[in-house]
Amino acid sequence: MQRIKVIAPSSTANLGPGFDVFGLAIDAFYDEIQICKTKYNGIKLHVNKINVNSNQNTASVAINNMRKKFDIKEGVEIFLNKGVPIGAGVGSSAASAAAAVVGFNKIFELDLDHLSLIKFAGIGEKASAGTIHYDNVAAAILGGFVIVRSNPLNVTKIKPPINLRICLAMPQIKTEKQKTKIARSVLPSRIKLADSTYNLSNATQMVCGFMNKDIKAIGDSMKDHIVEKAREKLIPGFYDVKYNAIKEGALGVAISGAGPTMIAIADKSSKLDAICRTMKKSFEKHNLKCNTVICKPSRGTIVK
């Protein structure tokens, strides 16, 4: 029986300014596909072991879409090995459906292009998020840091300064099921001129960061004054840790996609372990356990 194994990391969006257009593979974890051919017509998923609705998993939602658009008979058997943690912020369920979109087209050598991968991926993400949007799928599948254009959909991959690193602080915060849908829900329907000029050039920055290794700028840029400033309530100690990490010399600190987690950029030679302390301790104090992991970007979603 033929079997393909892809794995596909984690991802950071937003990074601040780029709402849904800003995203970069990180390779602090990493989702696990194996997918094989099977004779029966249908889809089954196993998550860990476990046999799950494919109605509700991005993977088989991104396959299943697959599937119909190529008139594909043959049905497919599932094996996912969650290894990105759900609902925290960090692509998880992006991961699942980069790893699936990318094993489906090798397995049935469909050929496609990474644009046409992305947006099969980000059909998948709409099981999870409850609309379609792509920062976090085209920078698990292409890996480094991407700009997205939804309308026409059109993804830039630049490659992130090599002495990059992030820190993850990731407070043990209770989020509903459908978590993404509900920190959209918050956001503001209007937005202030003086703002979304604000956050133009923090984001037009930050690509010039990206072009020109220069991660200084980048993490100068990592500001926002309409996204956050409507998440910040879902997050207990936002201000404490974002403040601590920036005193201990991280370059520049965001909420990470929808949350609860947050980053923090940082440099190769900065004191890495003393920013993430500081984080922990700042999410601690406002009685939230908390996890830190230093990682860098990667280079995105590979068939094994």
Contents of the next structure:
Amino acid sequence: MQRIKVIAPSSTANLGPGFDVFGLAIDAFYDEIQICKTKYNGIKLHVNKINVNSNQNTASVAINNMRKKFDIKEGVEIFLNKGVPIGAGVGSSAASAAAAVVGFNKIFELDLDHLSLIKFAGIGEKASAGTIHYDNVAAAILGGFVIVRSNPLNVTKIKPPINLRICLAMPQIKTEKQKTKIARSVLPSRIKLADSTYNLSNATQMVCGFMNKDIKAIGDSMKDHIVEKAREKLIPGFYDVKYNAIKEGALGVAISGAGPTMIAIADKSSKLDAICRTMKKSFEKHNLKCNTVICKPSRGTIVK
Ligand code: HSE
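Condition change, the form predicted on its own to the form predicted together with L-homoserine:
Okay, now the whole complex, with that chain kicking things off.
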């Protein structure tokens, strides 16, 4: 029986000003999926070797939609090995969905383009976040830095500078199952024009930073007056983590996606260990244990 193996990376979304628009694939963690066809007409899903309900998982929801769309009668069995931590804000549900759609596309020889794969993965992502957003799935599938325009969907990828490094500080906050939904529910429905201008100017500067491979410009434009203002209260120590990382040489700091992980952008030659140490200490000062990871951008989902 043919078995396809796919790995998909973790990702960080928003990068400050680009809520639901910017995504960056990071090589900190990977989900692995093995997928094979079965005669049984349905989807069987095993997560970390345990049989699970396939109606709610992002991987199987995405695949179910593909089966319906292409009228595929054969069933599939999916073996999902979760390497991306769940509920941390580093694109865990997106990695599973990305690996699943790429694997399904391969095994049924659908030959779909990237945009179609991203659309299907986005449907899977909705099962976890409540609303479709493509920033994490686009980054996980394409790799690198992505810019998403959702309606109509278009995604642009830019290769990040090779010396770009990302420090992740992952506080151990007990998050709800619907964490992203909750983190989205605190966001304002109306914003000031001045805040929109501020974010737009930083977002465009960031795109230029990626195009010019200018890490300082990327870090310098990780500024957001809209989403972080609303979400920082969900992350004890947010201000200290940010302030101390910058003091230690980080070029920019932001909440990773819906949090609670925080990311610091730096150059390969920065004091990466010291930045991680100070972010960890800052969370510990607020009685939170914290893991740190130093990583690079990832090249995206790969069929093994
Ligand atoms: N852009 C999304 C958010 C990412 O910030 O809610 C969540 O994974």
